[in-house]
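The chain below stands alone and is given as structure tokens, in the form predicted alone.
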Amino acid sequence: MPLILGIETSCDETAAAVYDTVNKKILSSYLFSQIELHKIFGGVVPEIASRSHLEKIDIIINQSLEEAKIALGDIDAVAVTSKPGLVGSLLIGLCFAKGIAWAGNKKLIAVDHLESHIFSAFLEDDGSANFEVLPFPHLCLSVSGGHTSFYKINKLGDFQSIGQTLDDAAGEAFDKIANLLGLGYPGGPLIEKLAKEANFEDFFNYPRGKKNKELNVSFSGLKTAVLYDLVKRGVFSLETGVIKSALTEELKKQVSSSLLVCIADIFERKLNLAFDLYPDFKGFSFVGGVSCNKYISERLKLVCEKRGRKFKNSPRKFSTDNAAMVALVGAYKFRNKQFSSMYLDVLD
């Protein structure tokens, strides 16, 4: 029974699985968020994520192991995110890797992150793994603070970036628009919450950028927009870089769903024409931290409803950033032998 260990570094999240190749299921899935050491900063300190990765690692791997009722010894193969990420993070985890599978004789496998990200979707809410839940070509938008993509997915494997943000990623401008209206950090569940409770009203008509038969997209564009507006309310000194008392609870709800209304109706643009660009595409994927958005998944879901296409996301505890689908990507990896060498390296 081949067992596939997963290790997750990337950025915040210290996390280790096992998946179980012949059962199809996750064994096990342990994770440390390092939201609570980075909310002071309003952000991810790459050194400080580093270092509880340092800390953390040796625990989260053991806890998956004790959960999946293996020893470290049981397993066939180490996969490990390689690749993008924040350096000094990534390369916690793959020295980690790297000693376990030089020291057993086990199996290294090199996983980018944006590719764990698209085989998230194919992950059940009790971990199971489903690879026929997706008809293909389908389309893939992962979104998350550090990436917005677009993907042709022709097989499992096999894809290609047919989209992406030319500046800030959507959960980037969630994050920096919450810490312009003193909301903390993540920014995106904060911001959900306030336009909840405005009802998803548009209330300022943020910009949307151009329509054009691309399917790239553009966020610094929107984030200036919130900025200049809150200035000319008097809001916001540019000179100081201080929130003054006009920002009311009432205009944080308004401008929280004005702009997450905005940033749906930009994605649901873009899916539309997605469509339209590649007629063959028989579903849609939502992954990434951003997929558990309800409000962005329910509208891109009535999209393909509307236009008869599969929708799919991850379940929400596989889509931020987690070793599950790690371990996943490993499995397939292992099964068509793509094994890395020891002189794996990071960003390779």
Ligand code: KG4
Contents of the next structure:
Amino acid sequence: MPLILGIETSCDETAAAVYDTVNKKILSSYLFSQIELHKIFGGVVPEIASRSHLEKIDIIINQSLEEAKIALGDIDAVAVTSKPGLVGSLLIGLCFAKGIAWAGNKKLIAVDHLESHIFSAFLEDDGSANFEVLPFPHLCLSVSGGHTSFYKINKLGDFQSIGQTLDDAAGEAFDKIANLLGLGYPGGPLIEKLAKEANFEDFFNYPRGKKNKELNVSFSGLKTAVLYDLVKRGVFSLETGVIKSALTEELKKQVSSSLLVCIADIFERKLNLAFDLYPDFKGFSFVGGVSCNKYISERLKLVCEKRGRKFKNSPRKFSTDNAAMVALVGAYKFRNKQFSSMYLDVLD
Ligand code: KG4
Ligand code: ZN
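Could you give the coordinates for the form predicted in complex with the ligand, as opposed to the form predicted alone above?
So here's everything in the complex, that chain up top.
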């Protein structure tokens, strides 16, 4: 029974997981989230991230092996995120993976972070993999703090980008605006909570971008529009920053709610456009950290129901960065003998 050890250290989570390729099941998935270390800076500090990965990686790998009730010698291959991500962070995972592969004569498999997010849609809550859940070809929207992309998924491991953000990722827009409002990091879940308290009402009608026939999106204009709207309302000064007395809890809720509705509207419009442009798409998967957002998810699910397409969300615990999705991609690469040599680099 080939067993794959997955390792993920591309950003601010140190993660390890074991996947059983015969029973198609994640046996364990562990991670250490660095959020608390980066919170006070309002975003991820690369040097702090690398040092923390270095401190935690052996502990996390050992925990995942223990939980899977196996020893390091039992694994057949080690799959590791090799790009894209923070170089110092990726290097910790890659060097550790190489060490395991070299010392134990195991196969080394390079996994692209974006590919692992895409195929996380095939994981179920209990860790089992269900490859029948979405027929091919289908559409995937992957949205996180670092990327926002639409993909045409032809089959396992075979996909192509058909649209993406021209500037900021949607998660980045949530994080930056949350920072502006003094909410904390990561911004997405905090904005969602406040938006819910404001009943997902659209107070400020932020710009939705151009109505064109392309699947590209842009979020940097939206960020600037929110900033200038706050200036207009006397809450933000371009010279001195936030005017705390003017930034009421009520206004925070209104901005959060308007922002969330605006971003959901943008994705809803693009999803409809994608189904118009690619009538052969049989379904849709929504993955990546932002897919944890229930409001956006429900809105996109509704579009799929109306357009007769199957909808699949990656499970919450496998939406933000994790190693289960890395091990899963490692499994089909193992079957296809797509191995890497010890020359594997994070800058390939
Ligand atoms: O996939 P991920 O863990 O890391 C990257 O590869 O970037 O995604 C993290 C992003 C952050 O920007 C965070 O604010 C966003 O996902 N996020 C959310 C929610 N939960 C996480 N955004 C909106 N609503 C959420 N509930
Ligand atoms: Zn990610």
